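To begin, one chain is listed below as structure tokens, in the form predicted alone.
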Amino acid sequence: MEKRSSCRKQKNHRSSLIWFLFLLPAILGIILFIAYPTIESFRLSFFKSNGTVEKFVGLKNYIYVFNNEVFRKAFFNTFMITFFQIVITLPIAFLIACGINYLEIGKNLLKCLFFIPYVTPAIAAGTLFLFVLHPNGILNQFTGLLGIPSISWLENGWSARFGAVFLSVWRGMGFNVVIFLAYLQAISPEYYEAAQIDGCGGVQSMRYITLPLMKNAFGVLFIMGWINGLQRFTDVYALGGMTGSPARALHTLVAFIYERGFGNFEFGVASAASYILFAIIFIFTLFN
């Protein structure tokens, strides 16, 4: 019995060792590319550093970031673009999901068509919208049919911001539609059958059954929209470059970090700004 017990322990030990060896590359990757950079960035946030020379400055980097006019503008741009993206995307995506849910055939095809922009690489989507937002682009041709004069979207601060909003709505619509559709399909048909027996119409069923049961979907997508929006960089970078032209109207929080770190080699300032952004995202994550 003792020999059998000893053999089992050895087999279990070998099995655990084999699984550990399989996990080792992932563990090393997390340590080297996530854990170490996170800790090093936090340390650098208290130093004035250009990558070679360092000087301890305490909280001066954080104070500098909070008092920096460019950071404030990047903060405003990020929140403004994200706010309008969410306000426009959520109701439209919900209505589209409701429409697809009532169809008998073609649901999967429509889900794929709406989801394609979401899986399109961000840099490709941003480059595509350079042509869409061109004075002679598709957007101005469409608005021209409605009698709206042509707009130079990327030459004015406010129009450039709304151009970025249109881009983010186009990219994020499919993800929101799929999530809404999943929640809609999870609602039991018995609720609607009972409501129909009680004489409820389509509008009343939507108001008293669908919307209350969809509040979790709206909550999750609202929080995720803010978390993803606060991290926007690549697609907006394709539209406005590192400085977020015109006049930094497309300069986001991540672009500020990128410019300070890899443009000006102010790694201490960039690290402080990145941890300020981390704190903001962490607050939204707690709600989620």
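The term rigid core refers to the maximal set of C-alpha atoms that superpose within 1.5 Å between the two forms. Note that this is a predicted model, so its numbers are computed, not measured. Numbering follows the first chain given and starts at 1. What changes on going to the form predicted together with its partner chain:
For Phe278, the Cα coordinates differ by under 2 angstroms between the two forms after the core has been superposed.
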The other form holds:
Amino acid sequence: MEKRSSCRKQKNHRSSLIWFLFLLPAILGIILFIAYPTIESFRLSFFKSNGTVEKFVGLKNYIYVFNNEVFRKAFFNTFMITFFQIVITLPIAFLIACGINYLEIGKNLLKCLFFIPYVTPAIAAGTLFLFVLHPNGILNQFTGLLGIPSISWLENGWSARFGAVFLSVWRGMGFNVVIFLAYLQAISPEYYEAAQIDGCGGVQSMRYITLPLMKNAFGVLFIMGWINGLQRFTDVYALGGMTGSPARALHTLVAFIYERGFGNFEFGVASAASYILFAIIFIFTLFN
Amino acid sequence: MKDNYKKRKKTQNLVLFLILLLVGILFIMPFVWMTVVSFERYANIQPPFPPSFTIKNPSLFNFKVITENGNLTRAYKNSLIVAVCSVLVNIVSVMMAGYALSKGKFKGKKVVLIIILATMMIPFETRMIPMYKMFAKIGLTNNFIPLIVPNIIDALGIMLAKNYFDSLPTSLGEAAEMDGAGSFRTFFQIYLPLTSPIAATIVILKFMDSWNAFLWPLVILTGRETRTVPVFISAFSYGTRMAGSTMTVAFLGIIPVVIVFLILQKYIIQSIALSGVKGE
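Having seen the form predicted alone, I'd like the form predicted together with its partner chain now, please.
The next block holds the full complex; its first chain is the one shown before.
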């Protein structure tokens, strides 16, 4: 009896080892590219470092970053652009998705049209928008048709930020539409049939069936929008370069980390900023 | 009355379709304009403003400017090498880990699962500087390896694979093992051939990820010869402010992607929807 159980134990042990082998690449990846860099970045955030010489400075990097005018501006820009991106994108994407879901023709064509901007490389889309947002560009021509005076989008702070909002709404719309559609299609048509029998109109069905069932979809897209938006870099880099011209209006948190880390080789300051970013993103994931 | 209802629904559909189509066309207008400018001979000298949708002097001049000022073919080759290798490294690791987390019986499975989920919360930017220092120390800057190897860990891919293995019956593996197949043989011969739908999804997501990546390649690739397409586009448009050539470089970055998308659109949209719905 004893012998048998020890034999089984051995077999269990051996099979555990096999499963461990299956997980080995992932575990190695976690140690090398997740755990080590995360801890090392935390350590660096307490040092003054240029890559070769290091000196312990305690919380000085964090204090410096919080008091830094450029960082505050980057913080503000990041939040502002993302806030407007989400506030504009979600309702419009929801309406488009409802429309496509209702249609009996051309569903695929429409999905594709809205989705194309999303698959293009962010840097190429941003480069294209240098000219879409040009004072004589296609956006002003379009708004001109509606009687809105022409704006030099990329020449002063606020309009440049809204130019970036415009780019991110345009590029992210398709993604939001597709996710909304996936959730909409998961709603059983029986609900609507029952409502119709009870004499509910379209608006009532929307108010009492669709919207409550779409709460999850809004939640998911809201959180995802924030997490991706907080990491904004590529599109604003295409519009305003590393310093986020004009006058740092397009400078974001990640651009700050990039500039301090790889422009000035202030690894300590950049690490402290990257931990602040981590903390903000962490708070958003908690909401999830 | 029923006929009336049907008819009304039909017109409703048509009107709605036309409205959405109009909005959709507005969405791709920038691409149309970009194409026009790219083929416009004098776009560099006389910027194409106000925008027009006809080509006045069709020419490949702008494309010539790009080939004379850099090697875009090389950039495409680089991007392709990086993307294909990233996908390969990724899919092997992700499938094996997903399988173990789904069908495996071992102590600490839950802990491993939680650790993998937790890795999703750590943004890349927080790890970027130590990762750069690590690769620089072993002399691997301006090299493709730092862009490829970190794809060995991909929590989203592992979760997608795990969920898929969960949906496959455990009895398949048990029967094979009863016949004397080892764990690796069961995995490769029984389960793996059944995973093509999810494998395709993971490959599509990773390929797009790698193809569009910008920040990390910008940090790692310092030489002209190793540039991937996004880094090439950025370097080119930063150096010039010529409307024609800059639009053309955007055109060359965007159009091939759009063509691939149109061919694979069903799979790509499905994959992205899955990553959005299940990724949370």
